[in-house]
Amino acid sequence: MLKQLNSSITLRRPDAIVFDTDNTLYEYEPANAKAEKAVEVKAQNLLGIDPDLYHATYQKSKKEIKSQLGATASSHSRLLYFQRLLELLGFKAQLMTALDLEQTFWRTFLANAPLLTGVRELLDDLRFHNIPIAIVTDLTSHIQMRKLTYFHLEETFDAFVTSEEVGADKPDQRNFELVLKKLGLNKTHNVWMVGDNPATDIVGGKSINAVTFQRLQMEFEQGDGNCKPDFIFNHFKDLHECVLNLFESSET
């Protein structure tokens, strides 16, 4: 069920709803685990790498890239992870191999990342009732567009923002200000922010005075303090029911 944590808020029909993507519209971790395993198997077949060596080196490559690039979209790049992996293993620039591993990763990832139950129905109803909807997400634009296209949501949203556009991951306020600009709204409008990560989605949503909703899942606990959401929910049917009730009350 939808649970209200901020008693000072009275929900009313939103002027727009902004959604995070990863771990909000679908479960990230199962897809990521299967994709990483598929790449590990391919690397072993192509290069004869010992599994323990591969795993340790891959973790080191990710750590180096993230340390080098900081909280930016490219710090999540699997292509950079695999390029650095090959370098750390002592190979020269193996460009085709790096590209092949990246394609294997995302092909496997997408095949194992179905939308959560109730997401499509909620989005369809929001569009039917002329509520603008948007995406604000980390990672590169190409990959996030590819995900939404795979979900057949390529024509669903009114605005789309990735951290690649602003040069910094959430909760950098520029991500949220840009999505408002694309929607033609400002901080005085009644905007909702729906995400899973209290430190990025909820904090970022608060930076534009949005009403914040955290989808609870295993990776992140319920936000507290500055990260405390206004509402929490487990299933999209609960958020959908709330929205439908607001539509009914606004039309009577």
Second form
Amino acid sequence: MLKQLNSSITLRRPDAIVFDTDNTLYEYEPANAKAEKAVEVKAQNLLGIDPDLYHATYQKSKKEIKSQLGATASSHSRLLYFQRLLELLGFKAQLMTALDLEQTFWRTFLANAPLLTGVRELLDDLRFHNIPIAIVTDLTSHIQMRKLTYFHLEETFDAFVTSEEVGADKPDQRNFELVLKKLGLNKTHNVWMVGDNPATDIVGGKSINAVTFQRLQMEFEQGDGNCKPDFIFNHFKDLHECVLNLFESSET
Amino acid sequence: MNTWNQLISIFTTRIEEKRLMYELHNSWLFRFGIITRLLFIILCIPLLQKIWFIQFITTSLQPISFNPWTAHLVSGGEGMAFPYGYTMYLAYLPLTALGLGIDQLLDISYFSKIGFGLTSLFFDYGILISIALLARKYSTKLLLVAYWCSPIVLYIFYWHGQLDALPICLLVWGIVQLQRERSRIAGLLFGMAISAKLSMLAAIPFIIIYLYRNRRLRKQLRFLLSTTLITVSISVLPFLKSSSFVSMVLQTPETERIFNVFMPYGGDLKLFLLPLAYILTLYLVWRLERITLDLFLMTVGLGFFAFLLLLPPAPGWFLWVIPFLVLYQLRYQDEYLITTLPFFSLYIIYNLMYSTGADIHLIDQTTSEPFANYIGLNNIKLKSVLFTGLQATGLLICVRMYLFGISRNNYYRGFKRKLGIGIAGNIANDENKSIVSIEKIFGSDAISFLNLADYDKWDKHHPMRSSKNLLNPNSYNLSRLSGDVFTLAEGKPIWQTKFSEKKNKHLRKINSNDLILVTGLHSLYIKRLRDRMDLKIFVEVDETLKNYFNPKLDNSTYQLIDWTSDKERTQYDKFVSTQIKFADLIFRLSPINSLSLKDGIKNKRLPKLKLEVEMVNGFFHEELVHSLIGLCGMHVDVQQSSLLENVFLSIEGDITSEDIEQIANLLIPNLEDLAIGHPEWETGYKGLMQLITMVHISDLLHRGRVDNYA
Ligand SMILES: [Mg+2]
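For comparison with the form predicted alone, provide the form predicted together with the partner chain.
In what comes next, the whole complex appears, and the chain from above leads the way.
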């Protein structure tokens, strides 16, 4: 069910819809857990590290990289985490191993990250009705492009913005302004923002006066206060239905 | 936790298998299953175990006796108490004896039963792991729901109290070993399974047929059967003189049950249905064109099902089909519940009503008698109706399993004859190895290798032989080569004359296998031979790499054809390059950066290479390119010919064998039906060539033709 939280909004045919990627178009956590496990198994195979030590060191390296880089795209870089992990474990610059672990991570990740049901149908219909669609996502461009290619969505979107391009993660307003610019739109247009994270996607969407939609799932609570989305939904087919209704009413 | 990890490492070698094992063990469903089992063991005592099995083992220990059956009968025990062989006795002995020791210290009788129950739990867990290893790729949740949390399994082992966990665990574990081509260990396990419970013999004919019909596995048959025979002999023969063993294990009413179900044929004549159905099932399996592992597993399940359907109901025997049913479910996820739920529910209802159960410790009242006795529902008509329902739903599952198995088995049936593959190009291949490494997927035994070098008109030491002649097709006896190919294609072996180092002639036999692989400079040169090749591959390695493709360097077993003069160059263009136009699939290897070559020679390291692939359009390249870019982060440049007939891929980047394996699983449907137990995927450009060749071959085997644009 698509549920309206902000009663002051009447939905009209959108001028564009902007999507987050991770955990919005597919479930992030199951894939991430499987990928981290595969890396752990591989690291144990390659380097013979004790599992407890591995876990502790991995958490530490993640923390270090994150605090070193702040809210930027590369602060999510698995390659940097694994490189630091190897350094912390005293392996010096084992570049091949770091690359190998990164590739193991993403290979397992993608193999276990099916696109959510209803996403492709929704996107196809939006394209069919000439609604521009765009991506605004954190993380580095290369891996996000790989993901979309893997999903066979590489030619689907009209604009694509990553936080690497902007220099700062969402909710930094520049991400959202850049996507508007790429779409040739401005804040006065009727833009929708669809995401999973209230603190980044919803807040950012609001910064460009977008109508905000939160996909409810396990990881984040429904947003509140200035993070409160205008609409919430569980399944893409609900959003799809709503869009189809708008198309019908605008045609008649 | 660390020992746990080490334990898991023994079972599995691959990262993905290991990861699935961790996932399995860390699931709450796994913990739920363990806790439920432990509660049953702590709180309940199945009647069968109390009056028969535990009694039997404790009697044999007081005093300790080498022949427990005699000891049992001498002490006045029941003849039905332990219809199992020595393996079963030995397996249950240690923990039960330990429990008995504790019991005697405390003067109670509780821990012998706990020891006995824990032994069952151990083999029960063994079945779970074996199923996981057999399935290789599976949903851990589905496996845990279908087996580990299955009410039927819990009922049979911990309420009704049957001992089928051990023989089934040994049987399934044996099949795992068989799949890994460890035939002696498999034989040992099968022998132990039979000696634990004689009825496991029923599985052996299926195993023999499976091995015999798969040429690749046929030679394992001998090792397997001999170890099985030896194991059975050692554990059975010494007891054949003991009349108590013979009467309790071999001549049981259980054995008599085979003849219980029959059709009267007038007068005293009877038609026994079980042997009839069993032989029919065997024949159906024998008649299959080819038997994949999946179908084999399903047929063993079906063979066991024949027993279930045509024997008077015996609750424990239902466990025999469970592992095979679970494997069927893991492969074929839809509709499973709809088909199996009625069967499972009827099974539980029927057996709770009419079979013995367990007593619960905290309750004074006995709960172990069939429930029908308590509620006074011993209506024979109701019992028959339930029984009919049970048999009917069982039959339904059989039909579904058979149909699914057959359709799945038929996936690679498009090709009825021997598959011919010709590889030409500027590399001289080694014997029994090809530049596209398909032997590492199919296994060398599935391929008949023919190498052009063996058809040299002049032997190595002949003065007529020089490097110039290598490039000239007239230096080779091509008509004998094509003759040999056609002989092999007809299924007959050929004999090749070989010269050893000391110029001694000797004959070598080459068997006719499913794939005939012809490699060498001119393998696509003459039309007759070329036309017989179902897949024609041309491999061209950039001549600047000639110093790297040299057997003297460790990283290559391939030698590049080397030419120095212009005349040789002309000969190459005239005789070898011309074959490109006949090829279905062309690989070209060149260095990404020719400047790196000089430095590379010093380090004897292959420089970074670029693989160019040319193949027919509209087949699978889009999926391949998506996987290469998405999954592996490779750099791929795609171009299409002007008429869109051909597609050219240029691939750069590092790719591991694990990447290749994952893409192979995406691109090649039912790959496990083609490959040996543990196919070896290569790394880098070799892996890519291997993968792309394999996709072509699998398509040929599925559809039975290749889109040739030559
Ligand atoms: Mg997100």
